[in-house]
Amino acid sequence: MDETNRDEMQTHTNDQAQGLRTKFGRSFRVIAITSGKGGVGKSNITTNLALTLARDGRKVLLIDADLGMANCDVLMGLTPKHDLRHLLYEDVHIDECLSKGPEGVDLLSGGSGVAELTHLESEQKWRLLDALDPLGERYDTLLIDTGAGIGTNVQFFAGAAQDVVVVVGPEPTSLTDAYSTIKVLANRCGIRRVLVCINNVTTMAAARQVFRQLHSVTSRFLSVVVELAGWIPSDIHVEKAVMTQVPFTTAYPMAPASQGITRLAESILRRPPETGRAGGFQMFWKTLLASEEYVT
């Protein structure tokens, strides 16, 4: 693709994005939540963040893009009849694949135990984008729970977002893997700002210490701004909520972890989206895929 066509496509993309922001009367946000490794509470944070944003009056679509290993439905106590597998491989209409969750959040589940979903081909990615296209007028917030690590699906979904939040635990392995993920997102996806949420720590001081360790290496070796967006304290209520399949912000709204989610939501929303990144529902993804086709 020559530079003129690239510029024209990007201009069209940005014009569409501006139209959406004007239509909704508030900033349209595409937020991807990812992590360097599994087991750090990423999906739980994403699910409860979606509910918190909905309580704030936002119209939220949650896509569980941890493909083949999705569990946001379990955390919300839902049993979807259809999921991404049916959308991409069986031509089921997207409206039939959406499940109504608490607080009016709509969920598109990524399916569980389906091997072919773990590596989407370009055809499936385009089909997903075409299915999402007519949904743009229904929502002002798209929240994406990506898989963990640095796979192509993670790059695809995180690369589409205005805001990327990396969930980090206090373990040294979590820090190492978070650094690797941020490096890939910066070098391959062109992401220039990453928000960090420290999970399962005892105090704010402990969260800041974990963040300082991560920031010390990202600031030395990567051309990316890394900001501490929030922290979620260790809280027995989180485990209790998981066992009952009720989101902890619903079951225990005054619990320390629930308050941490509220602070995280406020922190994300008060930051303007990353400068220069498309703000539409799926226009950036189409631009990204079109560019890939010319490169390959």
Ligand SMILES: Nc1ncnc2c1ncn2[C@@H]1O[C@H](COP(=O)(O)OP(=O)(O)OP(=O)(O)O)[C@@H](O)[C@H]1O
Given for the second form:
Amino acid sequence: MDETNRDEMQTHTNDQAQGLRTKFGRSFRVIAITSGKGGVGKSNITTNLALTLARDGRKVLLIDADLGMANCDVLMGLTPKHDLRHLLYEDVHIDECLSKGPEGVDLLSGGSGVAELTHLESEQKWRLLDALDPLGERYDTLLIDTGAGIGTNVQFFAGAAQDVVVVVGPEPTSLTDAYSTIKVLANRCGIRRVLVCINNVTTMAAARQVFRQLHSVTSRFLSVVVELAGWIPSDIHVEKAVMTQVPFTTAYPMAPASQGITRLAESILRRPPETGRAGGFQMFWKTLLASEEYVT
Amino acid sequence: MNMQTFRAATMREAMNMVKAELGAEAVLLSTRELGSGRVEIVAASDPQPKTSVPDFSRIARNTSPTAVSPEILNSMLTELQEMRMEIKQLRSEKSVARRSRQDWDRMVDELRDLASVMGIHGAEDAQAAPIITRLVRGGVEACLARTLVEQASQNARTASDTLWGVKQSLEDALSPAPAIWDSSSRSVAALIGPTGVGKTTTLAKIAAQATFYHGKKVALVAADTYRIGGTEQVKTYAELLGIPWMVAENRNALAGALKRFERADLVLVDTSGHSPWQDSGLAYLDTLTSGLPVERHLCVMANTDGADVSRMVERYRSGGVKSLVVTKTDEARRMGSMLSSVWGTDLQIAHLTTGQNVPEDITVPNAQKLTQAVLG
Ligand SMILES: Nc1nc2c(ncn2[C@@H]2O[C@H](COP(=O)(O)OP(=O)(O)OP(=O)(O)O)[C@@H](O)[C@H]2O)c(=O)[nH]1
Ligand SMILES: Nc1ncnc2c1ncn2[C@@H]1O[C@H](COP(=O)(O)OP(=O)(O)OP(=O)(O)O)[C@@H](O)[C@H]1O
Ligand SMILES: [Mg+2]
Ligand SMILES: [Mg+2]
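Given the form predicted on its own above, I would also like to look at the protein as it appears in the form predicted in complex with the named molecule.
Shown next: the complete complex, the earlier chain at its head.
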């Protein structure tokens, strides 16, 4: 190696020793919450998971990337003034696009700006990277509500996250849709492990039953590891909380659904992130913005 | 995915419907008896899974993991009896000759389906096959998988007993060796192994972890003077970490370096890679460390074929190996070869590396998780 090369190795900030240079990345977690079918409880789970992780001392940024139906703000009783679109096209400062939620959770609402994320011009890409880079100092956990389905938007975010949690309801259609989503994640986004959260069931046995069915199909037809990460009981407090716009883990911390969220949080954190997937916060954005292949 | 519910008077009929509609690949999701003496099967299949099902799974294809309730089992037994009678009758009939070939084939198919639901085609097979399949899918060599399952099924009464037994022996075999940065006394560790497996990168990761997380005084020795740029790699990392380093081109220089770094808690030696199948590479290592208190840690790549790994380990072991480091687990789709690397030896895995980033991408293995990874 000659001098110029070596100099390059030492000044370059994006080589394999980057973590070493910044003296150890904290353990960033980037978790995308998705589902095949709409209305299975993603937003409720994402929002309450964010709060639960924050109570546990993590610094959480929640990105509501559900296009048509962004509603994590409503669930937390927030009315964001700006969203991602303002950041990208109207030069609004990132800090003004973040809303402060309970427990120190910050919310970045996707608004309708996310629709164009897959087609960003390089100016917007740089603007986004510039704006988001300093956020890595502030947060160690990134939760994304991707919205439902197998659209490019879902693939876009799930493909860049370390962990993907697929929320599945007890209805047969939810099972079929969950399978389709997992299939896309496995075949198109290269995801090798998917975590599953069964929502809105009466008993653990019922949750296991749903999971077992899903697992028997995925293990027969797909090469992806599917793990049961948690289950949330059907709970009247969820609806009550939606009505009052106070997240249920805040309003009813001892409610069965809240306990389900706590178990889910523990179970996600206990697993190391899927190996080989983007590690840090910046990495997340870089992977995201580089993932041209999900653009159609 | 195509999911459908089938109702029929008999299980046989329902199974035929499943096959006709969803194909032989279909997975049974649930079976139950409806009050009216009819049965219901929910089944699913994916006509375009894209990823092909490994051929090996044919063994298990006929054993669905779906639990079959006792009532269903009973009703199927009755059906089986009926079919037997039918066959007997057919045999005795003079008209057998006139029966078309298709009729016989259909009968055989039906019998096979019935058997598949009940898992009765050889009680042992039915228990073992799915587990063997899982292991093989997880990258375990077929013969090793069979051995594991055979051993575990010796004291097992049910399939889940067997699975439990297999898990136990996997967890046992995959239990970790002490981390290289964990030694309480001074130690000198050389990373050895084939070319390009990640020895130098791993060395940097260990050095960083030991320095920052474990408060060790670490020094590096670059003994790879063969690879162009080999020593510069070590130098770069040493400078980044702010720790001392030296080049040692041969045994005497290495002895000198060890003397110079006498007060370091951990001295890490980067060696050059060689083909494990050539004696010269092994001889180089022996000469380099002869008479010196150097512990060797063998680096092997996770996505190496299981049979190759175990032979490789065998080769290197003759010169003494303290523990294993399995590298590039992020590039491996299956973890079964890890099992091959330790099976039948007293070696354990000290570290897994999970990517190119220094120092994040190194971990201490967790036997349960590895077992899970192997079993899928
Ligand atoms: N994906 C992945 N790549 C790795 C890992 N560890 C090392 N590498 C890469 O593997 C390549 C070889 O790594 P080295 O550390 O130079 O390997 P080596 O064993 O020292 O090679 P020689 O000294 O040439 O025998 C480099 O491109 C590393 O970045 C890992 O855990 N995962
Ligand atoms: N565990 C539960 N117990 C009771 N009701 C629940 C539960 N989970 C969700 N719900 C109900 O389902 C409704 C939909 O939930 P939510 O908005 O979180 O779903 P979603 O998956 O985000 O929907 P969309 O796909 O439209 O974004 C909630 O308003 C709530 O009333
Ligand atoms: Mg929603
Ligand atoms: Mg090297």
